[in-house]
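Only one chain is included here, represented as structure tokens and corresponding to the form predicted alone.
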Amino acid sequence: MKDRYPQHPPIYDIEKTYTFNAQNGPFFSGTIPKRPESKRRIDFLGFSLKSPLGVPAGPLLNSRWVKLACQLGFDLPVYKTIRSFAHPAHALPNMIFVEPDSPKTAHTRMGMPPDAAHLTVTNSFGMPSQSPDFLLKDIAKAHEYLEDGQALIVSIVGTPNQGVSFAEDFVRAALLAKEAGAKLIEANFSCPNVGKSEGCLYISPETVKQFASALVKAIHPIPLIIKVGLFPNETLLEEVLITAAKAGVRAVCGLNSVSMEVVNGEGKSALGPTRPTSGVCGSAIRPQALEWMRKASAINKKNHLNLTLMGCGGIVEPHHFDEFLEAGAKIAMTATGMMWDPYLAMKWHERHK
């Protein structure tokens, strides 16, 4: 397995900006290998996948990527998250290697880590948008990729201050990926690297249940996904996963990337003063991301929701997919993983052949 899946650099360079990534990646120089043949399908939201990997929004910047994750097995792919209108990227840096030192803090640390279970990195992108009219036309591109047995979501997110209420921008995005072809859509409710009223949505049920209706009479008959992070107690996860239920949403994927404070040496901000927090995701929050599939799974049953859950966060190793969907997910993803091992998913088939 070794020789027909080698070691590969990263496909995304945290060196330079997101624009240079977008523009000029994904970094990958090795060849795609024949995948294992599979009799395996996963009905997904009425969608026939030939497994149940996936690669979450954050590092398939537009239709290139897309491409790459299909032709190395990722069978459901997010496109990365856009909104209603052209949004840079923070500035650089956007992504560092961490290690955590409790749940709340990490500190940078040099260099690439000396294996997969020490590949944590904090990342803050602030969720950066390409223009309303080149969506349109790479979303489309990006589903002619798909092969068979392969489906697209196109994660979405609004922006308050657009001249509409917050819920009003958030379907204008959901519009726009509709317009594109989207199939499947997913809100993100959670991003850690924005302002605290985007990205925090998920632990207020109201919320949930005002931008979800909207968006799922907006999207009829598209499936809706809500994306989610860390709940502060197992009660609020509960109440939020029955009133998206109740509010027509299909799928939950969790979790997000964690937010925490990111020092250097010098004990300051790694990112900048005006970045104390940034999203943390990698190998560190797997324990964290695990639980929370727990609960929301033995939750969704209990309650007889009927939510299909996604699950990422720590999938850096082949075997880690099959710990979150014994855990209760119907769909494994990873971004971490997946930029710093583009094989990851081919590895998973060869076990599961």
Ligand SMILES: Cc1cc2nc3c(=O)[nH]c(=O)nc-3n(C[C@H](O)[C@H](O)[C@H](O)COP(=O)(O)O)c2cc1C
Contents of the next structure:
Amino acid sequence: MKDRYPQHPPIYDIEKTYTFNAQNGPFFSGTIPKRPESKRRIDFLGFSLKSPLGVPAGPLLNSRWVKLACQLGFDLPVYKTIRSFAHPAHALPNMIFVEPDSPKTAHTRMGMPPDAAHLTVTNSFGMPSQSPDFLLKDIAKAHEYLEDGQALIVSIVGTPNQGVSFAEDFVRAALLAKEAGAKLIEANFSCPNVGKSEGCLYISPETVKQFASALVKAIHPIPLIIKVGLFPNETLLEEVLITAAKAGVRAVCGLNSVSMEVVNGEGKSALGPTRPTSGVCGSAIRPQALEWMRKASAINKKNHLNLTLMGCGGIVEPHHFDEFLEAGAKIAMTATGMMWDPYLAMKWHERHK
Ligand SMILES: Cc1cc2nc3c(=O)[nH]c(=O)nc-3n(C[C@H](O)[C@H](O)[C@H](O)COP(=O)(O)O)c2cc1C
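Right, and the form predicted in complex with the ligand of this protein, after the form predicted alone?
Now the full complex is given, and it begins with the chain already shown.
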């Protein structure tokens, strides 16, 4: 398993639409290596996993993508975020290579980054979703691809103005996942908080309490995981983690991609005038994601919250998984990294026989 980056194209074709990728991908022409034997077992919310490695919500567009991730040794794949109804993706471009200039701004990179250390991209999809009919069948199928020591999480999100409250639509999406056979559900709380004038759901302890309590009750006994992004300060992070644990949340996954203003060479919005900002993911956000993990882990211990922490953000080389595990993560996951190097998990398994 030689380094795939930058010689091999990614398993997701960033020049093509989301629909094209969903219908035709993943684009993987390599061999599936034999996984080294290991007696290791990780308990994750009652599921016995062969390793602490996973793929967070996003790159696994449907059951075929989940199948490939399972075959390549990612033991905790996440089925991409679903809504309670079919929803289209943003038009192209969705993913472009960028270089951050400051914590809040980035510019388009000319050509492909020379190495994985500079692999940083936008992730501007608008959370597309297939129809409930498709999802009921396809999520069930995704479960069939799980091998011994693997488990699947289904990520869900609510949408405002669907004839019910925002929280109720979250519950609707979660119940769809449950009906499709989900055994683990992750609620994406890093989406805009329409009840407030700004910010995301996860930075409002009040909203976390309300939405998480409703979800925990609706999906019982399925464990609820919440997905969060960057926090403006540690006090708020502590308040949110305490609130989440009290509401019955069992695990927290961070970070989601970091919102930045992205401009092209002419200083104009790189994703078009309607999308001045985008989530940025990949290598550049690893320092922030690791810092989040260290802080969240200390808070978790200090307050005896018993939350299971899952880390992602910038894992593009095998040893990066270990950095997250050492920082307090029970599970370490890669989205961008695995799209460009789907052998990342197998390389880690080789080193941890
Ligand atoms: C192509 C792509 C699509 C994504 N879609 C979602 C999504 O639907 N829901 C979600 O919670 N996170 C989504 N994410 C964010 C990832 O789960 C992850 O939090 C973020 O990319 C940071 O990890 P990374 O640096 O390994 O990419 C997506 C990321 C990528 C790259």
